[in-house]
Amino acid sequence: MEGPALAPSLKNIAPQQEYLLQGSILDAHTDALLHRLRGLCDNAESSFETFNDYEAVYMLRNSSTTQQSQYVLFRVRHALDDPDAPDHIRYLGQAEMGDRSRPTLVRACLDVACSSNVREFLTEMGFRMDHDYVAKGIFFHKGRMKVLVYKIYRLIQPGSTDQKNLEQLGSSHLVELSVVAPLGQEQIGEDMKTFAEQLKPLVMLEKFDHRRLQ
C-alpha cells in the first residue's frame, strides 16, 4: 500500500515544541470571552477565524513491554469545513512537568499535511484508532501566540460526522493559549502567562499535566 505523502518532507523539519495553557469556560460567559479577545488580539475584528475539524486520534501499543504506558499516538486531522484541505497528521510529545518554574506546559510537536489515505496508512502499520470527536469554534492570533475557544462533540457512531450523529460534551468551551516553536525560546512562556493574566476572572490558563487524566 502507498504511504501518505507527507509535506514537507519529515527530514528537512526542525525540531519544535509547543508552549501550552488551558482552561474552559461555560458556555453562557462565552461572548464575553470572545468580546474580551477581539479586543485583545490582532485585528481580530476581520481576522479570527472560524474552525469545524474532524479528528481521529491512533495508537500502536509496545507489544515488547509489559508497561501499559508505552504507546505511540498519532493525530489525524480533516476540516470539514473545507473538504479540499489536507489532512494532518500530528505527534505530541510527553508533557515536560519537571520543572515547576515554567509558567507553560512544553512538550515535542510535529505537524505536517498529508494526503487522504493517512488513516488507511496508520491501520496497516498497526495502529488502531483510539477516539475520535468534531471540534468546532473559533481562533484568534496574538503575534505568534493562537488562542482556540471550542467545542467538543462525542460522535454517537465512531466515523460518521453527520450532524445527527454528534452530540455536544458537557456546558463548557475549551479555551487553549499555544505557541509552536523551535527549541530554546522560553521567553515565549513568560509571553503567554502575561497575556492570560489578561483573560482572569473570566477564564483561568493553567498547565495540566495530562498523564494523570489517563
Given for the second form:
Amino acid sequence: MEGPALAPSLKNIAPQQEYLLQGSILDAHTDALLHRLRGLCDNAESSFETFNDYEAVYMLRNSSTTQQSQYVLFRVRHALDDPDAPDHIRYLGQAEMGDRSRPTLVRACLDVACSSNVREFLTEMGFRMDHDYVAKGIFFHKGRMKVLVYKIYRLIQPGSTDQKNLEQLGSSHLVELSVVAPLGQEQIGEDMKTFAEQLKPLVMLEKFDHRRLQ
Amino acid sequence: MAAPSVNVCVEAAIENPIQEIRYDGQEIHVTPLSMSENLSKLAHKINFFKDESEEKGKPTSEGERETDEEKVLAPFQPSLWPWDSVRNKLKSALTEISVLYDVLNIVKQKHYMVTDPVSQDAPELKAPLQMVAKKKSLLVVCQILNAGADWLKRVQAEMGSNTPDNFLWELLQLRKHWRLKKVHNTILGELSYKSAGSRFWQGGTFEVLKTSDLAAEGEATNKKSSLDVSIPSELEGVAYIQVEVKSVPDLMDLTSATLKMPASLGAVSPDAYWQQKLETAHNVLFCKELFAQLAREAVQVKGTTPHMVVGNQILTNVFPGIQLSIVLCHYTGKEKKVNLSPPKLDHNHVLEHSLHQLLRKVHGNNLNTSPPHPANAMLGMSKRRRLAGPRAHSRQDLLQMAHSESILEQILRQTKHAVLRLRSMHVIDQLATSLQDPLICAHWSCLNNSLESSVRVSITSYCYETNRTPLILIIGIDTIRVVVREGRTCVLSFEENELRDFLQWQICQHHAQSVQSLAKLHGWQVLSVIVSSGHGDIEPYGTTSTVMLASPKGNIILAFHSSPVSGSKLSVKKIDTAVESNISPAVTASKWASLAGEFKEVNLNRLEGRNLVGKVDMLMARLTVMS
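How about the form predicted in complex with its partner chain, since we already have the form predicted alone?
Let's see the whole complex now, leading with the same chain.
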C-alpha cells in the first residue's frame, strides 16, 4: 500500500552530483600531508578518523543489445572496522570533464545505504563481481568537503578481506577531495579549487579523466 | 596628380577559428559558413523594426508582410551595405595618402618650393625663479629622505632591543592565541567562532596595529605594549547575559532590565592589554550570538505559553507566577550615565553558565559530525540516521530523530528544575524550623544533574531515633516523585502546597508509627491501625491516622488520632470487668468488646514529656502499672 504514496516523493529527490579532485602522494611524505590537513580541516582537535573499507564492484552487461560494451557498474562498500555500519551501494554516472574553466570533475552520484545481503541480491539480479579492493586510510572533513587519504590494497584471493590476503598497490597514497551536492551548485568547485591550492606543494589535486587512463 | 588607383580586397580569413584542442593535439575547427548562412547572418544585423516604425508607423499584418519582403531586399541597399563604413574609411585614407604623396613630390622636385629648417629662439630663463624652484624640489627630497632615515632608525632601534615587548615577539604571542592573516599591509585577526562551528552572521575582524607607528603619527603615547588591536565598534564594551527568575509582580515594567550593570563590570579601559581587550570582545560576540539564537527560538517555538521578546529581553513563563527573563546587557561605555542603582540583582549564574554551555554544545555538534562509515557515505548524518534506511525505520521514528530541542527549551527545563528544587528546599526547611516535635532532617544529594536531583528526608522524634520515617524526594523538571517507606511512590506537582501537605501527612503517619512501636515495647496489643481513616470531621487536606491499643491485661484501651490539620488526640477508656458478662457470643475475647464506648480525652499539653512520643510513652508506662 505504501507504493503509490512513495512514488511522488521519490521524484522530488534532487539528483546528486559528485565534485571530485584527485591526486597522489608518496608514502614517505604522507605524514606531512596529514599534518597539514589536520591543521586545515574541521576535526582538528580529535585524533585521526580512520577508515577501512572493502569495495566490490558489480557489473551487469546489457544482453539485449548487440553492443557488448554497454554495462552498468554498482559499487558496494562495507566498513570493515565498523561492523554495525550499513553497506553502501553506489552508482557513479559518466564523468563530465567540462572545459578548462570548470575546476572539478563532475559526475552523477547515487548513494544508498542498504542491508548487508545486498551482494546476494545483486548476484541474483544477474550482476557479477568485476573486481574488488580494500581502501584503508584517513578521513577529514572541512564544511561539506570530504578529504580522503588512503591506500588501495589488492585482494590476492577475491572475496576474502583477511589481513594476509591483502597486497598493497603502488608506493603512494591516493588523495581525494570530493563533495556530494545537488545539481547546479557551481560555487563548490571554486571552494574546492581554493582548498586544493592550499595543499599545492605536497599534492597536486586535479581532475582526471578515468576513461583516458585505461 | 593622383596616385594610381589601388585595389583593396576584402575577404574572409582562410583559417577557421579553433573550437577545441584535444589532449592529443588535434584541433577542431569551426566549420565555415556557407554563402546562404553568411547572408542570413548579415541579414540578422539589420534592424528592420526601426525602418518600419519610422516609415510606416503602424505594424499591421500587411506591413509585416511587406517587411518580410524588405528583409530580402535590404542587404542590396547601398546605405545599409555592411562594409560601408570600412569602405568610407579606406576611401578617406586613400585621399590623405594621395595628398601626402603629392606634397612629397613637390618638395622633392624643388621646382616650385624649397623647405628650410626654422630656427627657434631658446626661451629666456630667469635665474631667481629657477633658484626658488630648485630649492623647493630639494626641500621635498630632503623631507622624503629624512622620513625614510627616521623609519630606518626606529626599525634599527627595535631590532637592537631584544626586550620581550617588541612588536614581533608580541605578534608571535598574539598568533598563538588568535587567527591572524595578512591582507596587503595590514594584519587582520579573527574573533568569530566560525572555526569552532558557529553559524552566526556577524563576523569579528580586528586589526593589529603597531604602537610605534601610532606614536609616530602622534595618536597615542606611553603605551606599555608595542602592539595594539582595533576592535570593530559593534564589539566594543562589555556584555553578558543576565538570567533572572522572578515572580510576576516584578514583571510589570518590561523595560526595567535594559541596563543593570553591576559595578564590577565597567568598560574596558582604552589602554588595556590586547589579550584582555580581545577576550572581552570575544565574549561580546558570543553573548550576541547566544541572544540572537534564543530570540530566534523564542519566536519560532510554539509552546503552550508564548515567549516574549522585547528589545534585548526575552521573557518566558516557567510556572504560573514565575517568569524567566534573559537579558543581553551590552555596555559600551558610550551610554548616558543612567542611574545604575543595582537594587536586587538576583542574577542566576548557574543558568547563565548553562546557557553558555548549551551554545557551545551546538557549536561542537555543528563541527563534529559522526564520521561516515564506509568512507563514501553521506557526510553530516548521525549514526542512527544512517541506519534508518537499511533498518526500515518508520516515519514516526524519523520524525523523532529529526526533533531536536532548542536552547530555549532546554534552559526552560533547567530553570523549572532549579525553581522546583529551591521551592522544595524552602518547604522542607520551613517545616523543619517551624515544627519542633518530630525532627525533620534533609540530606541533599551532591550527585545531581541540571534536570534531576534528589533529597532524602527522615522524620524522627527526639530520643526515639530508632523509629524513623524515611522519604526520598526525586525532584524532576516539573514534578516531584516521592518514595515512601514501603517503596510506594507518588508523584506531586510543582505546587509547593502539595509537598507541604504531603510532608505533614507523613508526620502524622510517623506519629502513628511511633505509637505502634511503643506498644510493642510496653507489651500492649495493637487492636487496629488505619493509616488513612475516613472517620471524624473532614480535614482541609490529608487524612487522619488512627491507632487503637489495648493494655497487656486488656482493661485499658488507648485511641490515638493524628491529623495533619487538627493535630493529635489521645483518648483513654477503662473497661469495667462487670460489663464483661453482657458480651454476645460473636465476641471471642473481652478486649474486642471495648472498641466503642465512653472514651476520655487526654490533654496532651498537660502530660509530662519532651515530645508527643515521649508523652505517650509516659502515659502507657503509667497505665501498664495501673492495670
